[in-house]
Structures are given as structure tokens and as C-alpha cells.
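Only one chain comes next, encoded as C-alpha cells, the form predicted alone.
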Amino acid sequence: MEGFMYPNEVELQWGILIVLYPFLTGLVAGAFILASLERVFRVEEVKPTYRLSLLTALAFLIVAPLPLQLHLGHPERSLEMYLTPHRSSAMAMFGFVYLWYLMAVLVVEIWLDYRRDIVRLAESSRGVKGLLYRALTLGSYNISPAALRIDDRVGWIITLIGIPSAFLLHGYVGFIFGSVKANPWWSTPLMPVVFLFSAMVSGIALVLLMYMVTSAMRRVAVDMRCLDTIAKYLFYTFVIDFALEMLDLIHRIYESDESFRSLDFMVHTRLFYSQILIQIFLGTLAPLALLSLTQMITFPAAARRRIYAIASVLTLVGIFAMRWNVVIGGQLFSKSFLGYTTYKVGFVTREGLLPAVALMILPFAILYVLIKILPPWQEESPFVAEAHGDD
């Protein structure tokens, strides 16, 4: 500790779990936006990842509120936001946004898209699987061409509604940080926009990486046209995200208010490795350089796959570092701009490293179960081609 800090400023109120929360919700929003490219904007090249994107968004959305529950200490208190709504609280309103996005958007869209497959599997499966698929039909066994056309139209409308809903789901996190006027590290109107575009970047990178990994595990050749198209959208979105972050930085440097000297000192000391080296160089400039090379130079397919994989991993590392620097970095200096503290992550505590790692693994376990129940691969679902043919 250096300089003077008030006693309640020495210990950070938000730790690694609050870092994990916006990271998870960002992956949800980005994966759903990628799925909407095929459903709403008819980008046929990304069709092989459409269902995978939806299932990935659902798996991570189920886990997204768990970091907040662990941080709360008394998770049963979260029910108060539904029993006694507080409309002026952005954090309280998250509960309703979460339920809307989970139940009214994502689950309904997945059910409509899989309904034909579910009905066929319910008719052909026996035992526990048969009971499960019959329950998933919700009593609707009509899979006539007219009914499937209605499913497709309703699904298109839900996806269209889901795009601003995904923005709202993650944008409010940036809104919460940006509205804290007492903290100059957070208080910027660009914070919600930066969070949104970084969410799109992380979600697209995750689906790109998941598509390559699952294809390799199934020993199925990847669709290079699909990979190239996703990488192109990842590159363009990343450029916008980086430009917004640089705009925010330039504005802070130009404004140079009374907090700038303190923040500048912190960046060059406390956050040098996490922000300068990991976030900017390793997690932003390096993947941008790799992706830009694939846009300018024609590499062999094997080389492009390796470049996309490395760029996706670095992107995810950089976005997590960005969340870390925002949440943790905004609490490392005193309100007087004279004192500084450090943050040490525990290991087996309630808000330690072990619970955070478990929460990062849990969505992949849920995704594995979802894939087993509802396979997203077209070659493993013979009814998908028929459904698109009817459309």
C-alpha cells in the first residue's frame, strides 16, 4: 500500500467472480449474434455453426448468474428482485432481463429449431430417452410442411427480438460500471458500447474455436468457407472494438483531469502486465495482426486453421484481461488518488480461484450434455436437410 486509503478501500469489494460474470454474459451475447447472422441476415456460410452457437449461448447463460450468487453469499436473497421489483436499480432489473432472454428468447428459439428432430426422436426412441424427447415435444407432434413454415417464421421473429435483447443483457453490465460517477476508471459513456463489442468479439472467437475443436474430436473436416467467414466477422468486429477502446484512451489523455496522473501511474505499475502486455499486446494486437494476415494473404487451409485457433485463444485471453482490468483495476486506487492497493486471489475461498475455474468448466459440461440430447451437426440429424428443403 502506498499513500493514504480509507479502511473500506483497502479490501476490494468485487473480486474474480465479478470479473467472470461479464465475461460469461459476453460469450452468451456474442454467440447469439453469430447465430443471428444465419437466421436473420441469411449469411449461409456460417450455417454449420448455427445450432452450435445457440447451444453454446444457452450453456453459458445457465451459468452466467452463478458468480453473482456465490458473491452474494445468501443466494436466496436474489429472489427479492422478483418479489419486490426495484425499477430504478439496474442490477435488480437484470433478473427480469435474464429470465426474458433465457425463457422467452433463447429456449423458445432452440425448441422451434429442433422441434422436428425432437418429434422424430420421440417417435423412434425408447426408455428414458424416449420419455425425455416426448416431454420436450410439449405435446406438439404436428410436423407438417405448413407447421414447419410457421416454426421458421416465428423463430425468425424471435431471433430478431433476441438481437437487441442480447445487447441489453450484456450492455447493462457496462452501463452499471459507466454510471459510477465516483470512479473515474469506470465513469465513461463509452463503457457500455465497449462492453458490447468486446462481448461480440469474445463470443464469435469462442464459437470459432469450439467448431474447430468439436470437428477435430468427431474427426470431421471443417467447412473452410464457414471458418473464413466467421474469421472475417471476428476481424471486423475486433477492429471496431479496438478503435472504441483507443478512442476512450485518447479522450482520457486529452482530458487529463485530476485523476489522470493517478490512473497513469497505476497502468504503469499495478496493471502493467495485465493491461499493457496481456490485454493490448497479447490479447488485441497479436490476434488482430494474425487475422489481418489471413485477409491479405492466401494461406493454405491447414495454416489458416492454425492461425484462427491461435487468434481465437489470444482473443479470449485478451477479453478476459479487459474484464479483469475494468473490475479489479477500478478498485486499486483510493478516492483521494493518493493511495494504491493490490489484489490477491485466494484459492479455495468462496470467491477464490478454484470456484472461478469450476464455473468456467461448468458451461462446457452443460454444453456436452446439450449436444448429446440435441446434436447440432447436420450430418447427424437427417431431418435438418428435409426441414430446410420444406422452407
Second form
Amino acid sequence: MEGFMYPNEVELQWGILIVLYPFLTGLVAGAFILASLERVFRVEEVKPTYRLSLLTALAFLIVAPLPLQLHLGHPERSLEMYLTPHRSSAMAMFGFVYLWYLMAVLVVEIWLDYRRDIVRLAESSRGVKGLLYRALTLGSYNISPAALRIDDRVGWIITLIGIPSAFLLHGYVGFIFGSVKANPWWSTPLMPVVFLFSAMVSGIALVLLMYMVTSAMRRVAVDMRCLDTIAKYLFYTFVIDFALEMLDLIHRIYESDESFRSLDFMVHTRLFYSQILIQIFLGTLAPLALLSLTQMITFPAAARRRIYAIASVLTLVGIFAMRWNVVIGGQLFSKSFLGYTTYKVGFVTREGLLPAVALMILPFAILYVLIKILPPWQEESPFVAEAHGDD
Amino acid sequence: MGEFKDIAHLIRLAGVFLLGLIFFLVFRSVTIPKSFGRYGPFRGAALVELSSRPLSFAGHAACENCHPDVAALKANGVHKSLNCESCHGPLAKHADDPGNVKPVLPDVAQLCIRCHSENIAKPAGFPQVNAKEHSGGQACNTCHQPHSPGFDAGGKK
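Moving from the form predicted alone, what structure would you give for the form predicted together with the partner chain?
Below is the whole assembly, all chains and molecules, this chain first.
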């Protein structure tokens, strides 16, 4: 700590778990928007990742509120946010946005898309698994072409509703920070937009990586057309995201309001590594350069795969750093602009590094279970030929 | 009829959601206290419960009844806006039974620095000291008269 801090600013209230929360939510929104590309905008190339994107979104969405629960002193009271919500509370309203997105969009879309598989699996499985699939059919085994056509139509409408819902979900996370008018590091109307685009970037990068990793684990060849298309979308959204962040930066520098000296000092000292080096150079400029290279020069497939993998990992690191710099950075300086504090991450504490790492692994474990229950691989599904036959 | 058969599963799904909604509404009506929201976003009955709890503070009028000399001294000093029980603690029991319940005098070494320890965030005109350097461990009321601190408060400043 240096200079003058008000007593309530010395210790950070929001730690690494609150960094994780927008990061996880962002991955959900991004993965879903990638899935919707295929469904609504008919980008056929990304079809191999459609179901994987949906399951990834679901796995991460289930985990997204857990860091918040760990942060609360009385997590059991969080339910009251649904029972007696206060309209002036941004967080209470977010609970409903979250629930809407989870139940009305994601679960329904996955159910409709998998219904044919669920019915077939319910008919062919025994024991607990059979019971699970039979429960998932809701007692309806009708997979006639007419019923599936209706499913397809309804699924399309759900995705259409899902896109603004995904925008709302992550825009809202940005709003929660952007609406804190007492904090000049957060308070900007650009925050929801920046969060939204960075969410799309991180979600697309995650699905790209997951597709490559799962293909390698299953020892099947990746569809390069699919990979190239996803990389192209990653590049485009990343350019928009970077442009927005630079717009915010230039705006702040030009405005140079009363907080500027303090924030500028922070970026040059305490946030230098995490913001300038990791977020901007390593996590933004490097993957952008790599991705733009693949757009300009035609590399062999193996090289492209490697470049995409490196660019995706760097992107995820960069977006995590961005969340870190927003959440932690916003609490390192005093509202008096006269002092700065430091953040020390605990390890085996309720809000320490260990639970954060565990919460980062958990969605992958959930995704593994989801993939076991609802295999997303089209080529392995015995029902694919028929599904395509209906179109 | 055939068309209805093809959307039967969607109706079942809607049914599941409806059941969920009914469960939510029932759960809500069972768990939310009846008086919630009567005056605002809190349990209205809480006000009655709180007001029925025994009083801890007697209020400065009760103090001034029996201690008019202190009240007069305090009325002209810089501490005039402070309530007696801000420093002496809650004394309703003492006010009810002054003969048997004797209040313990506050520990000045702890009490005064609560407000008067040096801090750059305090207004420059507010009296504030670094207690160790200022008194070298002596109790504040060795020199200061707590009920009316200042230079003109008879003997002690």
C-alpha cells in the first residue's frame, strides 16, 4: 500500500473468484453465439462444433454462479434473490437473466436438438442410463419426420431468441461493472459492449480449442474447413473487440478527467505486467498477428492447426487478464486518487487460488459427463444419415 | 389430430416448465414471510419485534435529570452535540435502578483515540493527535476535561 487509502479500500473485497465469474459467463455467451452461427445464419462449415458449443455453453453456465456463491458469506441466502427480488438491484435482475438463458434457451435448445438421439438411446439403453434417457424423453417417443421438422422449426426460433439473450447475459455482466458510477475504472457505457465482444472472442477460442483437443483425443481428423471458418470469425470478432478497447483507452487519454493521472500511474506500475504485457501484447496483439497471418498467407494444414491452437490459448489468457485487470484493477486505487493498494491472492482459502483452479476445472468435468450422456459427434451418431435425409 | 400428436412432446415440455413455475410460486408463498413488503422490501413484522425488545439506552434526558452539573458543563463545550451514552455506553439499567446498577467508567486510553487519532482523511481543523507522541501513555483525562475539552474549561484544558 502506498499514499492515502480510505479505510474501506485497503483490503480488496472482490478477489480472483469475481474475476472468474465474468470469464466463465463470457465463455458461455461466446460458445452459444458460435453455435447460433450454424443454426440461424446457416454457416454450414461450423456444423461439426454445433453440439459441442451448446454442451460447452451449458457446462460453463452451470459453474458460472458458483464463484459468486463462494464469495458470499451466506450463500444459502442467495436464493432469496429469486424469491424477493429488488428491482433496483442489478444483481437480482441478473439472476432472472441467468435463469432465462439457462432454462428457456440453452436446455430447451439442447433437448430439441438431441431429442432424436435421446429417444433412440432410451430404447436401446438399460439400467440407470436407460432410466435417465427415458426421463429425458418426457415420455414422448415420437420422432416422426413431421415431429422432427417441428423440433427444427422451434429450435430455430429458440436460437433466434437465444442470440439477444446471450448478448443480454454477457452485456449484463459488463453492465454490473459499468454501472458502478463511483469507480472511474469501471464506469463507462462501453463496458457492456466491450464485455460482450470479449465474451464472444473467448467463447469462440474455447470451442476452437475444445474441438481440436476432443478430435485429437478421439483420434479423428479435424475438419479444416470448419477450423478455418471458426478462426476467421475469431479474427473478426477479435478485431472489433480490440478496436472497442482501444476506443475506450483513447477516449480516456483524450478526456484526461480527474481520475486519469491515478489510472495512468496504475497502468504503468501495478497493472503493467497484467495489462500491458499479458493482456495487450501477449493476449491480444500476438493472437491477432497470428490469426491475420493465416488470413493473408496459405499455410499447410498442420501449421494452421498449430497457429490456431497457440492463438486460442493466448486469446484465453488475454481475456482472463482483461477480466483480472477490470475486477482487480478497479480496486487497486483510492477514490481519493492519492493512494494505491495491492492484492495478494490466498491459496487454500474460501476465495483463494485453489477454489479458483477447482472452479476452472469443474466445467470441463461437467462437459465430460455431458459428452458421455449426449455424444455430440455427428459422425458417430447412428442417426445422422436420417437427420440429414429430412432436410 | 395428426398435428397434435407431433407437438405432444412440446406440450409435455411446456408442462414441465409449468410444474416448475407452480413449484416456484408455491415455494415462494410458503417461504416468504406474510408481512414482507408491507412497508418496503423487508419483513414488516420485524419492526414490531424490534420495538418489543428491552431498551438498552436510557437517552440523554434521563442522564440530565440526575446529573445536571455534568449536563451544564457539557452544554457549553465542544462535546455538546455528543450523547452521554456515546461514550459511557448503554445505561438503561442504571437509569432504572441507579442505586444498585453502577456504570463502569470508560477506559479513556481506548475511548478518546476512537475519534481523535491522527488520520489524513479527517478535516484539518478537527483535533487529532498521535496518542503515543502526544501523551506518552498518560491517560487523556490527566490533562483534558472530557465533558468540556478546550482551554477554558476550568483548570483542565
